[in-house]
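Coming up is one lone chain in structure tokens, specifically the form predicted on its own.
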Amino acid sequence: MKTAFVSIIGRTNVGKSTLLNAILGEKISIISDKPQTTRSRIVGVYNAQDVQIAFLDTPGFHRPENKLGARMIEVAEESIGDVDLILFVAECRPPAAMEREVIKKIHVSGLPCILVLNKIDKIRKDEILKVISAYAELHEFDSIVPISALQRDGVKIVLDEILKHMEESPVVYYPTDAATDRSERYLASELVREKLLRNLREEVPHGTAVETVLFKDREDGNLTEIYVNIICERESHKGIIIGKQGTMLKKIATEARGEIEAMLGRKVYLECRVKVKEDWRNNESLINEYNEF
């Protein structure tokens, strides 16, 4: 058996999620086109013959606002360590200063790293020779890959540079069948707050977290229940999450249903209550109460 601990990193909103969503061939990170939606590290599990690859999925590097985002950079450069491999995730574009800086933590961790150039679809081809240039100068990267995540060009090619690193192991580190190290309940809390970054604008989807405070399955096995609390930070914001006549809170809550139902394979009755905690990305222990680092 072969296995292997590989690292996704890069900015916010690059399509780590989208690329690991790719590999797997199922959703277990939720995606928008929101920056910093994906808040902390989660297990994505790629089983084939005689195979198993452990992705961590991690937040984006960006320029923390607040004590969340500070938060979530800790778990980030904490996922540059004790892996075999990283993928470095970027635009396929020239690399800016956040490139720049996210390259020289991977120079010092030592580890074969492989650099993901993706949204090749969102540019002409005769600059990708260009934009790989420009990265070869920066560093001696094990290989480097152009692809479309989204179209899942040039997913294969990834997944073939990952196999070349992996080695032989004893044991495997989680079950064959697994697609995650996360629970039901926290699939289906993450996937309420998709919904979230998916329907509102500006500051307000941000400030949001998704609290599950009941799942439960019915005893006939045909049904669960779950409740949850969405988390904002001002009364303004919870009068647009629900909207009016509650109509925005009901779409979220429709949409959610929907998904969460195609992921558990039965009925699910699901009820959002919505909450206001003033400023709570900049308090510790609400962070910690509401996100699963």
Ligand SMILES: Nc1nc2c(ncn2[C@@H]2O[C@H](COP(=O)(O)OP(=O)(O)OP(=O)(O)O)[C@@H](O)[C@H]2O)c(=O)[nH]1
Contents of the next structure:
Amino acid sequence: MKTAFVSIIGRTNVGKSTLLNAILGEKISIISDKPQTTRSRIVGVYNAQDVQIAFLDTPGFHRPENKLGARMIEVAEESIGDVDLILFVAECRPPAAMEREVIKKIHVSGLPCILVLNKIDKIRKDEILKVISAYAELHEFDSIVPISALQRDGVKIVLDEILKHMEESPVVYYPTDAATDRSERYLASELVREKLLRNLREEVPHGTAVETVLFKDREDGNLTEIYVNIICERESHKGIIIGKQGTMLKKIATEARGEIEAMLGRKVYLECRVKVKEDWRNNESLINEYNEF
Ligand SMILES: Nc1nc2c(ncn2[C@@H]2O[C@H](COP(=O)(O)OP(=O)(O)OP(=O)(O)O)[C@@H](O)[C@H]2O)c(=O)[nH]1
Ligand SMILES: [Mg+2]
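Requested next: the structure of the form predicted together with the ligand (the form predicted on its own having been shown above).
Up next: the whole complex, starting with the chain shown before.
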């Protein structure tokens, strides 16, 4: 077997989780158009004949405005450490200060690094070469691959590049039939959080967390009962999340239930309660209670 641990790092919102899901052909990590979607490190396992790649999807680099953000950055920085290879994902445009800072960290680590320039569907073809040479001046990347994770364009090339860096290993680190190290219980809470991010605006979704309080298969067979708490920061946010006559919460729960059913392959009963915890994103113990880092 050939195995490798690969960290996917980069600024927030560049498409790291979209790339992971595209590589795996399965939704492991949640995605949204808002920054700071991924909050903790999540392992996605790619299994093929004689090959296992454990990808670490990580929170995106950003300027933190609270203790939760600072913790997320720590998680991202730690992910640059003990791996075989780094996939540095950036949008395909000239490198800005944030990208230069991340490159410094990569440089210090001394690890091999593939630069993935994402979202090429949004720019003109002749721009791509300019961006590649701007990046090539900053660091000796092992390779630079322009892709569109959204359109699955170039994803296979990324995999081929990773395969070049893999070595024989006497041990396999993850079961060969599982695509992630996370429980269904955790993935269910993440899917609810994704729907909060997709349906709500401004500060409201960023101040939410989701905890699964009960996850139980009914004895008669095909139904899983899931009870979750949606935590938000303010009483006024609670009103927005529930919406007029409960319409918003119903929409969020219906969308989440559909995806959880697809993931589990069975019917789901999902109940969501909304709770307020003032300013929990600045409270260490609440941050640890509501997140599995
Ligand atoms: N146009 C375009 N959009 C993309 C592409 N890849 C991802 N996106 C979009 O970019 C946004 C962010 O994607 P994510 O995968 O959540 O980004 P991320 O880097 O994981 O973000 P964080 O978890 O916040 O760090 C979503 O709206 C995606 O649909 C792409 O190739 N092209
Ligand atoms: Mg992400």
